[in-house]
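Shown here is one chain on its own, the form predicted on its own, set out as structure tokens.
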Amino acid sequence: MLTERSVLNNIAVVLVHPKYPENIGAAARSAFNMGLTRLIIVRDERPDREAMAKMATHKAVHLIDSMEVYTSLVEALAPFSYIVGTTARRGRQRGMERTPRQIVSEMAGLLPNNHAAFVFGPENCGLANEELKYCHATSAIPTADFSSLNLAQAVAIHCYELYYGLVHEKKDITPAPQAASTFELEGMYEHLEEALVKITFLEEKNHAYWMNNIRRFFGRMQLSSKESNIIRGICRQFMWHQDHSGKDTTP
């Protein structure tokens, strides 16, 4: 029975281009209070340590010192097999948002064998559509008429729901198989996009729209590494036949 705190070790909090080091420290404090110990930021440079440490307090300052810093989101997300993007904005390209509680319930079975990331956008604008395309699900915190929560508050609510749903409730968790990592999936999507352009399925006008829908379609399937490689192999064959159609390939 996999309900112990160890499943929390497979979850990371990812902050994309946070503007204020104090918010990073407050996020670290919230995460550690709820048993999460992996903090990642996407930023061009490491923020001021003292400003972060002051808000983290001495009990969570080790999360600041062990914090991973990347300059690109795709690099930061490479090891993760399930990614949740947090958003307060609605839109056709953003998919169907669920509450943090719904997200935790849906993903519980993945955690014993997979690494998951909760991704939070900048304080002033949140995650862009280009960043949300890497996410398997989007989470929106239910609020009354005014939906503006600051970064640390959003992190705290999600971390609480993770701790409550995975540890406090002590549910039996049936482990799901290991899924393909983001690194593997992005390679597959690149191959797939190239093949679909070559056979003129993707045209310039609706290119991004259809690729986002294709990503959501495969994202719901939770492909394994083997399955993502099979799709890449099919794409390579498509492109080979497209390049050699009408040519004499007799040795």
The other form holds:
2 protein chains.
Amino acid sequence: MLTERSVLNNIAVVLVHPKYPENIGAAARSAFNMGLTRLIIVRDERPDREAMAKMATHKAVHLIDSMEVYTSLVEALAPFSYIVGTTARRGRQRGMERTPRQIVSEMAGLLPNNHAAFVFGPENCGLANEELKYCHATSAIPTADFSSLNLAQAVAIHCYELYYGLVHEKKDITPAPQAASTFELEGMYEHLEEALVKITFLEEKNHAYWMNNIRRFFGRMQLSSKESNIIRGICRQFMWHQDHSGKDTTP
Amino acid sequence: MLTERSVLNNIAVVLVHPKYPENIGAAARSAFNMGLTRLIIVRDERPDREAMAKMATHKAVHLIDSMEVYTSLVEALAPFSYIVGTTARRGRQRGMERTPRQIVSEMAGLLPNNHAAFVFGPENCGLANEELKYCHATSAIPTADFSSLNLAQAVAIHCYELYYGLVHEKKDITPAPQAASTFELEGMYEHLEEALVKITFLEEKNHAYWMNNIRRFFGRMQLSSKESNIIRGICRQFMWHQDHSGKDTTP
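Switch from the form predicted on its own to the form predicted in complex with another copy of the chain and print that structure.
Below is the entire complex, every chain and molecule, led by the chain shown above.
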């Protein structure tokens, strides 16, 4: 029992620019109800404690007090190696959308050795593509007519599916190896981008488009730390080779 | 599709003495999100419309306006033939507790020819035994340490399970994009290998080892045809660039 519950400690709920402190409080309560302990927000300032605490109730107020606040998403996600972005359903245009239930089932094996984050966008507009690019998977709650849920409800349903799939209904899972963290991945993307600019594969007009395509398939495959290092090694070697080509030497 | 959705019209969400109009509004929005159309409250008077409508948002406000209000539960439940009472988990003392998911699965066969009600108690104390006696089944959302959910969240999770079990899971899954064929993948690997030899990343002594590492992570990710073409495009561009480097031109 203890082991099953403890995987929940490896999961964080991340709210990006939440507008209403009440929604943060409600998220804290839902997280607490479902055995999650880590709440992170991306926001320029810590919101009014009173309004958050009221919705959290005294039982979950400790999640408000231990909540981490970052000003940028990439900083908030740095230590995590599996990032799930939550969106309203958009049909196929957003790519690899799955339901929270599918996501939880697929990620179960990662959890013993990796930290995962579930990222929720602001109330009025959800996550932007700029934010979704950090995500390895996209989770969309099925709704009638593609209507979008209230933020607090979306958080509640995700927390519920996590608890249900990982603890309540726990199946035997084979733990997966440690995956590359956002910090390592972002370093790799920078390296890759540099190399692709060098060979003019990435040019001004299509730069972001192709880079997002590349992020999407690398994001899907849960690179290990070692693999992200291999790719950086290739980029490094390539850059070295470019700088020395014509001189007929090898490093 | 039409038939599956229409069973949702046979289900009502019933709130017994809800205290906060905001929770009624949130329940209306959740019901609407999940394709439910019928909201009933048991209360001595109709609550403030403004506060309910704000949480319902304009999309679900029609559920507020068509909401039925009864002064007694037995009167409210009169037309229903399958009543589910929702409770916080109490262990076994309450008898036939099941999860919402189990309940939905069990009741699916009843719905075409029967009307069902999901009954939720007041925020502070839940349903009394006096109210539970009308219920054919008791539904309890699994939570950590038997903690109890906010009313709006409990309604949201039940509506979600209804939509998921009765509509979403019945539908055919959205087809995934066409994956790259072995023919396309092998062409891509050849191209990749050529580029990696060129930059002396792959050398005689470790060639197979690194190439296998690379195949392993590309193999995991079910590349689409388009994505395998992007990778070949990068390799092609790189090879071209190598052959023309120093001449300061682009293709």
